[in-house]
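The chain below stands alone, shown as structure tokens; this is the form predicted alone.
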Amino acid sequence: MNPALAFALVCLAGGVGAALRFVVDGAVRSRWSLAFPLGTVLINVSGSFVLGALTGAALHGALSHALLLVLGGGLMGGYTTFSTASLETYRLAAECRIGPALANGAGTLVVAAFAAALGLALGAAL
């Protein structure tokens, strides 16, 4: 792939995340109104699985590694927010919800490492 076209489509792709993370968040915002960042918790868990199947298909041979270029930097870039998933654990923390701060911060980090490992092996397996 041209270097040119293949950054203008990991920028496009990366933008198309973004947007897909505000639905997704908004979504679970109008179904669940919590003080825990649910949306964004499972928007980090369903990327990392995302992720995941997407480097195992191209570990494989089944994505070529420009598409995972696209979908995996791009998209899932774009899709999924570590670092709103810190921010929220500040402010958790700095509300003094330490149960949920730790829930959110360690949690979502181990989740997210399993889903990631589940992805993988799915995407291998394909």
Contents of the next structure:
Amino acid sequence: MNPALAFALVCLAGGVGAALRFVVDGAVRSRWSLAFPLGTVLINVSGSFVLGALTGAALHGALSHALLLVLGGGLMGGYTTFSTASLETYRLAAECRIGPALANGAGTLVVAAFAAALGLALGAAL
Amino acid sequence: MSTEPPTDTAPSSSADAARPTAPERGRTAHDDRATAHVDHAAALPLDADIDVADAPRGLRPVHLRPRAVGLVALGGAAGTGVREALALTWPTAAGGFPVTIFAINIVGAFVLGVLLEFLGRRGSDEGRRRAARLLLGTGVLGGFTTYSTFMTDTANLAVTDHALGVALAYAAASLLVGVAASALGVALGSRIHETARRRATLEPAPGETTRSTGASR
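Could I see the form predicted together with its partner chain next, after the form predicted alone?
Time for the whole complex; same chain goes first.
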């Protein structure tokens, strides 16, 4: 694929991913009344799983490098977010809600890492 | 309880109630309204408002408003582009610490803290402040930073490259430095707001007697 076109597609996919995150987070917020950022957690865990699967498939030749760039770095990169996750963890900690802060920070990290590893294994098995 | 009139529970009527009331005009009418909406917003003063513009549509949640979703998408495309350009320019060797994505995520967490704290102290989440939050915060910084690449790199380091130590160091450093960066960002955002507010009101900072706030920063 033409590198300029590939890069444009990565940006476009990133925009779609960010919009998807916004809509999913809003939908979760409208159904979730507790002061815990469940939307971001679900987004980051699901996105880590999908990127793991895409990467696993690419490592075993089932997905081209260009497509991994667009769907992985673009779509899933735009969909998931580190900045919001960090800020939400800080806010919970600043309110002295240590349990939720640990669950949001360390808990998400452990679950998402396993989701990504599971995705890698599944993607490689395809 | 069961004697209530069934009018409000009919699915068709409740669905129609959520829609704009211009059924005769169809698609071109919608396009006209979109254009008029942009001109209208441009003509309004500072707090020309997403809410004002969307008022005829009723109280649709922000995440379902086309303009809000569009702002996030636009910012997300830009943020993703910058991240990918940086990641492609400075790739990480297999088994190595993913320095580029780490730096991107930390910088993003810091800047988001500055932005959201500053906007939050300026006033309620509406108008230009909300547009800035959606475009720059949810869009640009959300697209710039990435959790999925962070996690997939971590899993790859541990599983594929057998570099468990690097994986653990990467995960722990990202978590801790990320939260610290957010905290610093919030502190700076608050300080920027206070400085701007004092300048606007020509009020001296607490403890400052002889120096002017303008010269001190």
